[in-house]
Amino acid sequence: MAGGAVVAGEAMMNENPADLAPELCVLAAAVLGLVTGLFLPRARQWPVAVICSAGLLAGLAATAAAATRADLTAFASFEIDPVTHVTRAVVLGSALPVIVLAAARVRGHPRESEHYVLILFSALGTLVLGASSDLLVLVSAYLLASIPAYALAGFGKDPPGTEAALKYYLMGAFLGVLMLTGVTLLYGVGRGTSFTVLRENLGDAPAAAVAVGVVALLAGPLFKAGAVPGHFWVPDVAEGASPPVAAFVTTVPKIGAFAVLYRIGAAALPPGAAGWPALVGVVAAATMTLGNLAAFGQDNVRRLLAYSTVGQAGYLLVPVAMAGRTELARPALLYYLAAYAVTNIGAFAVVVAAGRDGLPGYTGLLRASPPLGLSLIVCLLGFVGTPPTAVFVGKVLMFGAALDGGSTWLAVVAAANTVASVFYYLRWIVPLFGRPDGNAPRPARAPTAVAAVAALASIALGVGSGIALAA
């Protein structure tokens, strides 16, 4: 009761909708885009893309303004702190190039406006997921981020997309039910759903019940993150859905998932509860190892990138495992998230621009289109963690967090996986230096520009890491 009174008091103090200005910008753009699409001819719905892009830009501006203010809790359920600021910036900054990538593909489609709106609603759910500090808000955000993504996966209504959407939905529904079971169990033993209340009460609860509740709760965020055991959908959706949708679902939902996983470890659980460092550490090791091993034999670049994202999810779980154990955990996670998003969007932009899925189709790309070839090399070397790219800085921070948090074994596993990953990225890089076959299609301009900007952003984040980390 005392915890509930405290929460109620905080809610009365911070019930200002302006605190959620970035989320409201995205919501307003999505609703306006949906309504506008109703009155536009089916063949000319491109203004909806402009409206949605404007909403994302407005959200970024609101995020920059919010980052200058002190941390606070809004409506007793949303944390407005550095984790939220970075989550907002990365989600909005990632959704914007996805709209650019999707525009050429869905231009003139009878449901063009719905495509953009679904992207915004899923991004909105991810924003809420990353800021949530209450289990009920977490569940609502999970559903909002997931359902539009299922529709996007099957948007083309072709057999591969339909199969991908069905697998995506079934796995999301199953793991969502497990997550609800965990929420129910933790509510019962923790006497509340607020992270603050849970942290106060779970220390006195039966350890076995807390452990079972935490494991079940993790099912939902791990599914959104594409981590073991919720990773099976990733290669099928990356291959079956359109490349812009693949770029979106393998980038944006992960950001909110890792943010809320960090919050659970740092703010919802008492120190040592449910064996958090060991539990998440084992999942991290399994995820990075499985993802990297599965990527070796892939000849389809979209499946290769899909397993690459699974491997990267394993690295991102390392600072999550160290939540509350070292001060390096938070900057390591946030910097790696931004670096991963830029790099993954850039790699998928190359796939969209080249229009080819097989590895042989990329032979001679560096000569045929130097900007596109160089962008791909930067992104793939970035995934490895080669300086001066952004992922290199993220990995250095990740290793530092693991060592500072006392998990040397996890740092060793991550280092071994990093070395192993070099070989399958080289399988894609080496053919780029070959001779073009003369039948290569002309790369699309807009996706090429997105890939080039992403590659430059990766290098800029790597070179300017000192400034970014000091901010």
Contents of the next structure:
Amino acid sequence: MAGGAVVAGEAMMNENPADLAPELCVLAAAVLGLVTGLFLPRARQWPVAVICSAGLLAGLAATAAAATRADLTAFASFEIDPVTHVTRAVVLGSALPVIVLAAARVRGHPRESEHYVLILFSALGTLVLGASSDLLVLVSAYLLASIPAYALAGFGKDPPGTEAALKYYLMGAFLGVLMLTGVTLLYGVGRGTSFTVLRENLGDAPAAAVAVGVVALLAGPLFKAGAVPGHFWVPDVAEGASPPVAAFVTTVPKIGAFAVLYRIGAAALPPGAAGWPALVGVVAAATMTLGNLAAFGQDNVRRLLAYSTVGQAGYLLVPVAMAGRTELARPALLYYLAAYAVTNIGAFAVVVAAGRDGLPGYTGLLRASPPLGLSLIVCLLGFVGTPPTAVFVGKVLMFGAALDGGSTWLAVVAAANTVASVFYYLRWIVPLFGRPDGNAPRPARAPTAVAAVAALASIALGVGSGIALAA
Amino acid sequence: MLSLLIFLPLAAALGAAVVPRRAVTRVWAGACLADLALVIALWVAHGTRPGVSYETDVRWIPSVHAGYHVGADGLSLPLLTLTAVLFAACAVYSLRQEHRVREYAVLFLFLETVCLGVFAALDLLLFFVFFDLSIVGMYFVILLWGHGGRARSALTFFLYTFLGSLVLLLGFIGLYLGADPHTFDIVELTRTPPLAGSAGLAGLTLLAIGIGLGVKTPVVPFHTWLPPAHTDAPAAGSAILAGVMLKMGTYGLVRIAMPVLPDAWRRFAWVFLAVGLAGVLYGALVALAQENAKRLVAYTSVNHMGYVVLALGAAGYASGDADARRLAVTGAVTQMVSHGLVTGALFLLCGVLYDRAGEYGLGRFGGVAGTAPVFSALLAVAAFASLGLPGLSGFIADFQIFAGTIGSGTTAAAVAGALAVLGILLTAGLFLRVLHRVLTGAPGELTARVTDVRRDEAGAVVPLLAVSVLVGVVPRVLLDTVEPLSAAVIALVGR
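Got the form predicted on its own; could you also share the form predicted together with its partner chain?
Next comes the full complex, and the chain you just saw is listed first.
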């Protein structure tokens, strides 16, 4: 295979397809789901949801099995290391509740099975994205993760969904081309596309070319991550697409994007190349500030959550900026990713369950449905980073990484942003305590369960963080 | 045992969530009294020996060396007891609570666990977890049961103290990174102070911790969240906020800032001295100008917490007399306890006024002594305790603080101490003015509505004042417990 020069003593070289078992499980489930969907009557396509869920569960089991083995590199371009294990676990673990949320909504839809299959394909692309250690794999994974997501955004064929899908697609296509430019440039100056090759060669390459190449390369992953400057699609898709799809696109693709961003910083660039900490640090600061400020005035909870995910993306970029500079960067990123995914899925599950978009629609939710109201409070306080939720531990590690990496300013900006974010999360909490106004939302059963499980998982991840971090 | 003490209220909260509505307050009060009995038993068993008792150390987040590490010593025990006493008083006071009583009880029991946790934590991260949760709990108390502009006050409170807590977290992370090996364990950090080699970083870390704890304390100029929060919170909420939660700031200074960053503390002791003095004088002067009784009590808290910070600043002067500095630390701890008891009582008494008249304006009352003699007597005792009359806890605390500050022998501390004595004069004046305007004279427009205290209200306030008298008459019980701790702190700061 091209670029297959492996330095002795590093991870073992390997071309065993079994190493990709979790990915293959998802692929098999997607294909099987697609084929089954063809033969099922239109009104009875729920078995596809079962098949897809089974595929995800099998993938999770395979991930758990893989996590016990030593690190290795498969096909010289696919890393199987702790970052991949966590990416796999979080992506699969997030796609599963999304299937449940979607099932509650698209039951009986003429294209029901396609909906599940698209989710699985996009998740598969994200898995590969997070594990890739070669620019070309990164590009193909980017496309596989993106294209099904564009289709999902416009799935309803209604005007808002179509507009969202169009914006999503144009933005993704444009930034994808920019990313390809960056790949070309880095291939030119680095004489290879594998991260290890790039790391060896980029040190001698012209600094300006490397910087331009890296900036262009970042366009793609930053788009997937919903970070500045590729964040414009986030609020429109969150509002225009159906809520389960919104939950999916604001959670799952980000996971792979942050994983690969971390890899680029830690493994593909020689230390100090392209001013990495400063570059990503500035992007992180801009992302969190912009997301949090824009969330202030939102009265539509889906737009509010969308801007909140932009803000959270900013915090997630902090450990990415510190990649390779401190030992805390990797646990901080991985823990925060898992914590964020759990919290975000939980919050969107509440939106699906309540079926309301306007903030006033949540008046009296705590009385109308205590489990749903409590789950929402836990998730929103979790976003703030209140102990003992999972994001709190993530934030502690993130602050620690920033301080240890020598970017005190970034820690201070993140702290200030956290305080600013309290404001809009509380705006959503306050109406919950009000008096229910006659037509209080009647929550759907399955999404409520998803929300409650997510809230409990958030607390469990926070309290039991020792166990989670040790693993 | 200590973990049982901490989590008993939380368990009771789960119980209160499921029992029938009528039994809720009884479960609440019962749990508080049981916890109080437990903490007294712990104190008696600990006695006056130095060192930490009831230590539990369980691994929690081993990858960053943070553990569930709790313990109680001469500093923790008085504050744990104060917490239990005040929460029990609030439970008794709220026996007649009707508005959303179940949620109220659950929230207060949750807050009790959190507050006890802060005073027992021997791990920075654990301390922070409890510290931060207290903000969340109190936010909901103000938001849901407050009055006036409660939503705004609650938000101000949350944003301010949350920002403070995040700065504090940055400071803690600074300590963690400065320690070798990295750890969040307070005992280990005390044993080998981090950042000993780099004065600049230690100063920055102390600044972060100082601001974080200072917002909570609150010291001037970070006190602006306090008056609205206190004014609009329900009476029991104000009592807990002032009586227990303000102590978290000063407690953190004694528990964390002084022993862990001794060099930096010595170097910047003058800052704490100045900030404390500013709090003393500013708090008293602004309180003097208040028309709203609850706001007035809130500002006297700024004044009293100023004494504590002043004393701790004086204790930082290494060149001073060690005995005097020890006295200052003991005085500071005594002041924390005394202020908790007395301010708690004062806020509950303000709550009685509001319950009857729906109003806090001093000018609209008058001659209350005639219609409500027991209330008036309680208010008078609380006011005298607050201004430091001999025989009450405030005097013991004030005396030690002044003796320790002035006696430490350095000019700056002596001058600051002498100026701070003026604060006593101001508080004396303002409390006499309150008594004069509310209790005596011609009946005001709202006086007719003021009926005397009910049995449950008296049952909440009288014990608080009784403990204050007890501390004032036989202070040795408290002081003997605190003394070894003060000596240890002074030895640590002096190293």
